[in-house]
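The chain below stands alone and is given in structure tokens; this is the form predicted on its own.
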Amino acid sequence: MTLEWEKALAESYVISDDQKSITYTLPENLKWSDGEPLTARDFVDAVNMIYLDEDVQTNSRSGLMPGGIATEWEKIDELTLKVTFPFVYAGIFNATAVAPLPMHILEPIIEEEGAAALNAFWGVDTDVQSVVGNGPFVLDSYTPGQRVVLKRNPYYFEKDEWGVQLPYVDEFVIEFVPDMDTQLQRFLAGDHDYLALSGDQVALALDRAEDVGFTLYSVGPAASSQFITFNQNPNSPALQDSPKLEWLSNRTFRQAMAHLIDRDTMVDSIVYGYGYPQYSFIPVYSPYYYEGSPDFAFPYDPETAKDMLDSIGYVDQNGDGWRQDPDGNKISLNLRTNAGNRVREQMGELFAQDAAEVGIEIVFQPEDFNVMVGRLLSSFDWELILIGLTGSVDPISGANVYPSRGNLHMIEPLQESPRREWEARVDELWDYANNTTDEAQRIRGYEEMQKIWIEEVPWVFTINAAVIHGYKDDWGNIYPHPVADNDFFGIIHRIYQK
């Protein structure tokens, strides 16, 4: 609640007189939910062995290695581990916040088959029940589509003040529901304990609140950030052979569509004043945030995105009220979102019809969230996307999307060397602000990075929607938290029933 680092499964914690290594003894007897030791090997091996092996598919490699070095990982006995970082890092807790994984089913898996078989590994044709893991909950059953249920980790390793085992609940559903009027209402009709509701419900939800028996929180902006990207890819099936890449990698065009974006219908009319605008990846309540971003930023404005487009020769050449480019190609782009956000789909037709009173053709395409993210991760067959990223406090746990070489730099992911002078000065600002423990010199290095990352927009930002949580009033412990992770899925297991 403070946002500050606790430890959770370490017992104790030393970091070295040069802050380049830190080590962690684990307390006894921890286990995994078979019940099998859950000792140092499991944080150690995970990472030597299977998250910066590159032919595992996963998004914790790019935060184990700053500066794109890797972290070393020593085991020194059974319960202590040490890591050591290439230079005094900033992100120290960040890049040792790491899963571990249960090495006594996985190793084995590695000797016989490589460690790629992991990729295919706990499918969804899994038995659940063979799914092994720490946290206070385990999968008990999962029904494709409708639910998952969750129950009682036995061998949870935390208890409460009072030496009480946590988590106090023995079950924990997660239903599938197909869109949010549905999911809004099972939660009036008091089938759901819990409900993160967006602007345009709240005023339905507070007249049934009394009746049902629940309380809606408002705890502020989100740490998440929604945006538009720019794919500017040469390697992009979407762009070969196309002059679309001249387009999107144009900066003048890309601040021209900056200024399509009126982040103040969208408060308005889509989120119900439940938002804010959003100039930066880094939330407003946190010390990194530059004041100056919304002055910085390009305001809605067409008449000036019509000029800017001007400039650069995108006109109607043909009198059909669609922009060309100077070779006469029509600029027309297609924009997909995940389908079923009702308030991506109302932001990205907004887009589009702002983008259409200029001349420029965007053809909205909502689409599976999972088809969507294989675009961004594997394929990169896209064009524009309006997406979303949870976002922190404190940025360096974006490690894998702002520096040029990270597996989610959406633009242009993984670059064995930055291909735009920018993207250069961003990897050595990211540097800067993060080589480091002095908190003056990390607040100048990600002010700059954020200058440079509105002006060049390589992703135009959205708004920030409200943290809005409905809990049923029968559950105690209730905090809700605007930070993710720190919210309903971080105090589930101290939640109870009165």
Second form
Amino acid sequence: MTLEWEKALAESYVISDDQKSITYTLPENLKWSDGEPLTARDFVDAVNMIYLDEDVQTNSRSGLMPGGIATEWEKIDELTLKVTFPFVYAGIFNATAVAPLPMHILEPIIEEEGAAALNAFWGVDTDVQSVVGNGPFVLDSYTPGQRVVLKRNPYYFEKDEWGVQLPYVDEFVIEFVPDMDTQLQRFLAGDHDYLALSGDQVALALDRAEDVGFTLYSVGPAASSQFITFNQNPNSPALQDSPKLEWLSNRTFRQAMAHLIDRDTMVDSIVYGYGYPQYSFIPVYSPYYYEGSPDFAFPYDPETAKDMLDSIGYVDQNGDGWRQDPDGNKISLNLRTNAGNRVREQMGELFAQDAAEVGIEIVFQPEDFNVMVGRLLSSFDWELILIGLTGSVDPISGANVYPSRGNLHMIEPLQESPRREWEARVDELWDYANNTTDEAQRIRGYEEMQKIWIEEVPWVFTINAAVIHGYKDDWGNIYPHPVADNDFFGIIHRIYQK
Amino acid sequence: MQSMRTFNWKLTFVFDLILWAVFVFVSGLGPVSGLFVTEVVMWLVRLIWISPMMLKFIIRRLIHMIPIVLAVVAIGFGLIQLAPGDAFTLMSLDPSIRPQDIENFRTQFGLDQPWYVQFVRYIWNALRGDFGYSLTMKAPVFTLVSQRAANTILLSLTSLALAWGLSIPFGIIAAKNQYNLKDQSISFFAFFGLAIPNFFLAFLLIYLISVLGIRWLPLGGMTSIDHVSMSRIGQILDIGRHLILPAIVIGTSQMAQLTRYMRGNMLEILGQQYIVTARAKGQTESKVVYRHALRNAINPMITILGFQLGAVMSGAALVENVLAWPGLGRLILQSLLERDIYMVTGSIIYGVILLVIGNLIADILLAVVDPRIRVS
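For comparison with the form predicted on its own, please write out the form predicted in complex with the partner chain.
Below is the whole assembly, all chains and molecules, this chain first.
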């Protein structure tokens, strides 16, 4: 299994000479689960009438609007559709990987009640038998708070290498068990065939693996990142008229802080060995990941951190064990994270301890998630925050994060023009890497961006938890993959009972 | 008036059948819930002849309920406004959602308005039978609540029955054998049940069952995977089997308290002069205890019953979460964490109504059980 883009429904595609448009051809006889034909209009009308309509609540809109400009979708004939981009865009597959919608059902609703009516359509109070899809399984029944039963879609488009209709399994059931400990006990009792485990559950589970008959798969690092970021926003009420802005804006200071991230201890004692050190904003399994990141990044080294702090004049002037800046202000910063996340709370404590060793006071304050998000996105009233973001194989989905204009460019979001020289360079590289379809150019662009990110430390990465999946041994064709962190998507249609 | 007095109210039972048929065949209610609604309505009607006093009392209490519900909704609305962020805050950290789309969602749900506008709007809609729309589950709150309510009522009633069924005899035994071994051991279990948190007891039992491999006792949930394909009786037994664990967990903590109350009441009554009189008359001990003492000792317990309905509901949330019981408590907990304001308010209304009705039932029971108490 690779992480290259794979054709799903399309039979073939052609990218135009100017690289700005892509034409997909669908195979004949594609069908929805109700037997109606699935054609080009189910893509084109879905995008034009639904996904791009501002009244519709959907997470898919942003991906269809690279640089904020909508892509143009047109239907050539029943089986051919053409998507045109406003500029040459690397995410041509990303942006066109949209789910088709059964327009033979939705179009009459839009005509009668408008697109906004779809926000309430097929909610959890629907008769699930009426929901139409095109995946390997369709809904069979839903019992609120208990379970969803899915049965095979007889019209699913994929057959295996021997011409056998997929999926192999007739039915599968997802049970809702809100508590993680109960989930584990039920898996250990043999009630369930699949469970995504966390590091602290693995040791407990392994003891019972043989009795119950299951295997644990270590799938690799999770795509999501965890990092400590340094507020450098001059508009922040926490930093205005405070020497803190100067400390946080000092690159050497941030690099010294980066030397205090003890990733090995975090992996060993916080996630019980089931984790990976993280150095770059791109997941290690992505083709755009810069292989040199671990060597290029600042290793855990408190001694070097001390020397660096000395070199910028942040020394302990009065012998109380804490360093002061040249003006005599004690260096003390707040670190926040969302309370209740055990891994983040322990990482924050460890960092605060390591910082105290070198004479920097980090006041660690876990707080309510929504309060923290409010500080990050609207009040900017924070100093250091330990937080995470979901990552993806192609970092192009981080357009709101890495360029300085992004609303999630946390150190100073939504800049009209980049304040810092390195930010100007990242902005340039972002367009260089993404407004092209030349893979080599993309890799070069992302390599330099990753180096700048490590060198300038707008944030410093910590560790990724390992993704661990447990499957009962009754099932074959288990090849879990790390992309969708906790899911069996991408393999479920090929799983069979031994 | 004359004709009314001569009217035999027992004739109204004919209407039960008609009303039930209307509910089942016209409004599409289930046969059991149809019967329930019919009986509640018809007995209220029959009260016109049986006890007009009681009817007045009930109607007055129901009218009192309106300001209570309004006040609780206002408090709930205010509190959730004080909590930072809203249902869409989590979305704003997702790099793939545009900030203007999130603002759009807020406008669509009226979350951009000041809280008093939201409140008045909500009340206005609620008066017209629209209890709001869940922000996270994309369905009407009323539908979501009614999907879960029956499960919670089932669990609450079972655990209450368990708690009452055990605590009253235990309380009597403890009082009759004050300070000897029986009393001490009952007190020990009562304090144990009071001291151990519900959710922890749930974990403990799950762990024990899993380690001991007791396969016929399910580890949470309300139905088995193959529930749909079972016979009617099989389904009832299946739910009963799943009820055991949560009912024990919630029942024991309730039982602990009730046993202590019952023991205290019983001891107080047994020390009264009329008990001495009864004994002096030469009545048998069982007659003294069960005829004279018990009926008086049980009155304060019935008052507690009303509050207990509410307490069981709130205490069930954590247990429902641990034991995956698909009840209302779990739904409220989840929507509270997700700041799903309309869902929370809808559930609160439901909880308040249940609490008020619980108290009403307790008062009626009290009047029925104790001839000294009259409604007025």
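These numbers come from a predicted model, not from an experiment. Positions refer to the first chain, counted from 1.
Figure legend: rigid-body motion between these two forms; of the candidates Asp307, Gly220, Asn29, Ala356, the hinge maps to Gly220.
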